[in-house]
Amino acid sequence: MKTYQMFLNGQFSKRGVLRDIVQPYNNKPFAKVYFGEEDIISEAIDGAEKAFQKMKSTPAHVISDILRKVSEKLKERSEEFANILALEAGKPIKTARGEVGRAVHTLMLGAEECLRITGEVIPMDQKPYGEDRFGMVKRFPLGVVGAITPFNFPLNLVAHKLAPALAAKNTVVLKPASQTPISSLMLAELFMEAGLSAGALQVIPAKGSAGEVLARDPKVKMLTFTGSPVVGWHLKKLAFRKKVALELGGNAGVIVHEDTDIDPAVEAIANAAFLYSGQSCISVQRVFIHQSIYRKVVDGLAKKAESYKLGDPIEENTDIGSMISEDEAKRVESWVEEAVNEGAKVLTGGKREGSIYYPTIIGNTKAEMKVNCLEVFAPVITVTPYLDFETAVKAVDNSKYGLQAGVFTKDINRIRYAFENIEVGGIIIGDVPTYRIDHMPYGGVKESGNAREGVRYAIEEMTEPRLMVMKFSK
């Protein structure tokens, strides 16, 4: 088995601890890594801290070329780091695949928009007492960065963090996912071998509570954190003096109304809620259907959801591989169990072998089941017929959650209705809400998160506007 390294203070080092990392489809060790613990995370804080001072100087021109590099050779690499992806996510390898070329878009979406951080000139002369004086505004780099990231897309989201905080000058200390660390420290290879300065990355593995240090640390002057909502809000109360970005989950729903083309639709929904074992914050969960239509639109789900390829990740045909651990796919197992004993009906699916979960479709539903109050993070959705599209409309929003939902109608009046009433960060019309290109804004709202995603919108975040006024003598 291969081993690897963490990257701390520009060097891969073998400090810490050596764990194996598994094969969710399997449970079978492919691989070492090593772990740190708490102090080698401050460590890391340190080096990054020192390693500003150079960052913030760096002239974007140079940051930009940087990253330029890490895209251009990450795509040379594209094969590598799929197969990385199926063997320590579970992802099929198709899929995994599509995620490497996303990285690759969002790493260069940095290299661009680091030419592209302007300021503002601000009209002084609006009162007589601001007559001759002149004030600009320009953003500044806040500093050292501390970044958490998730298992389900563990290269793209890591670029998200990345892209824009390195284009903004800042320095980034990264903890990644601990089931899914290896395609992280493959990166920041890339990262050093572009020429980064030593210190400005650090990529340190750890259990999830050594994601503390990065949260009560003064000396991290950002927390950027893509998980679930409880562990999200809780490292927020322990940065409450920093700036906090969280982007959480979500149990979204779609609306598919009476006028819309049913085969596409149909299409799009069991690929966005069945792919990749529905563990995506905007997998679609929970799907509302015009009574007129119902009945066709579940057949042609269950149709779908029937024929996908399970199996090993790492073979070609596979559709749906493994769910992250076979106790991810027993907690499923369980909810689903639960939702039928308080009167819900299996329409097709709900059987697990091993840490494979076959796509599930459960009709017959309450609102407070798990099933549907809860992010059920696997290939499960509920489908509830409906009369009229605004209470369709009331049962998308009837969510602790808002990240995205999805409205299939031609209707522009409905259309509007559900944009102005479905409190969400973003709403997809004529497709699902598992829908998202790299460079467009995505963040959630209510306990979904607080902040956007997208490589200039993070940029913004991870940035201090700071003024100055000059004024000059007659």
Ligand code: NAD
Second form
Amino acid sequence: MKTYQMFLNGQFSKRGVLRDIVQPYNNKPFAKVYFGEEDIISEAIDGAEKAFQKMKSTPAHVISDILRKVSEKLKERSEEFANILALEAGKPIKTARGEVGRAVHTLMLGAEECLRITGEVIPMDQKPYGEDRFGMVKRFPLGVVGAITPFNFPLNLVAHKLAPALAAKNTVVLKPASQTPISSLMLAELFMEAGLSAGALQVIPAKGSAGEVLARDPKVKMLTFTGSPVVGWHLKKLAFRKKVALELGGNAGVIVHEDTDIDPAVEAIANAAFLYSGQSCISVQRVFIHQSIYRKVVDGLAKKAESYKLGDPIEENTDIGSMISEDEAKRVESWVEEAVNEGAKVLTGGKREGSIYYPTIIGNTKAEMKVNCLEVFAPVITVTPYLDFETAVKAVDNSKYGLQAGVFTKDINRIRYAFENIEVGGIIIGDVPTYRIDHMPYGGVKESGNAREGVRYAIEEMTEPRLMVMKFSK
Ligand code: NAD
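Let's compare: the form predicted on its own is above, so bring in the form predicted in complex with nicotinamide-adenine-dinucleotide (NAD).
And the full complex, kicking off with our chain again.
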């Protein structure tokens, strides 16, 4: 069984304790990883603070070359990384390859955006007391950035922290998800080979609560967290003196209006709801369908839900693997049972085998049921008919979350109405809320978060504007 070491102060290190990493599909250990505790994370923070002295004066072209090399090396080793994602995250190999491709892009964006961090010239002479002065703003790195990432995209979401943080000349202490630390350790190896200076990146696998050091330690100037709302908002309280960027969950809604082309909408919604067992922060959860096409859309979704091949994520023809753990699958099972007890009807699925939960469609639900009002994070959707578009918009907006929403309609006035009345970070027209390309501004409002990623946007969050005013003699 292969053993992976933590990446501390520029070296792979056998510190901490060895822990088994299991395949979520069958709960079998397949690798061992050295896990740290709070003390080792603190050591990593000290190392990153020291490394910042060098990093902050490293020329942009040097950092850009490193990020480009890492992106290229990752592309060369795509298959190896995809295999690890399939094993550690239970992600079907086809989907895992997609994630690696996206991480290649994200890192390349870092290499490019690194060269384009610009500032601003302030027109000072708006008032007499601004005459003979020149004002400019330049963006400066913050220092040590603490990064905490979730299990569901263990590579690309790590890239979304490292690429902008390093491009902006910060140093980073990363605590990857405890279930999925291997891909980020392999990525650290690529950074080392590409010549990143020692200590500029630290990757310390650790259990969740050990990550609180990153929120508490004043040497960490910013915490960037992707994960569940409950953990994210808790960390924000602990980190009240520093910048905190939260990328959290949601219960994404989609509207299917009567003027849309049904077949492509059904195909897109089913894939966005069920593939990777719905374990994406923007996977489709609540589907609102115009009454006149309700039957046709629901029948299409059920047919598609029943067509997927469930099984071992490492097998080439598997569409849907397991959930991240049997406990998670049991949680979903109990939510569906609870909904049924309160009057909902399972239209297909509603079955669990170990850590696999079957693609499930539920009708007759109420907005207050957990399957609607909380983040289900599983291959489960609710379907609800509506009569007028405004009601559907209100229903999608009726959520404590606000990450992305999708609207299938061709009517420009309805598009505008939805854009203006659904409070989310992004609205996707003619497609599912699950659409993301890695350079677009991405993030949520309400309980879904408070920041934007998408390399250029994250660089804004990870830098501080510094003003210089110069006075000239007359
Ligand atoms: P999680 O909140 O359980 O864990 C996320 C990370 O936080 C992990 O590294 C975990 O070890 C760590 N953690 C847990 N408790 C902690 C604590 N007390 N202090 C410090 N760190 C702690 O989330 P998860 O189950 O790994 O991921 C799923 C969640 O992530 C879902 O809610 C999903 O919507 C969200 N997510 C959001 C985005 C986004 O970009 N908005 C992307 C992917 C996932």
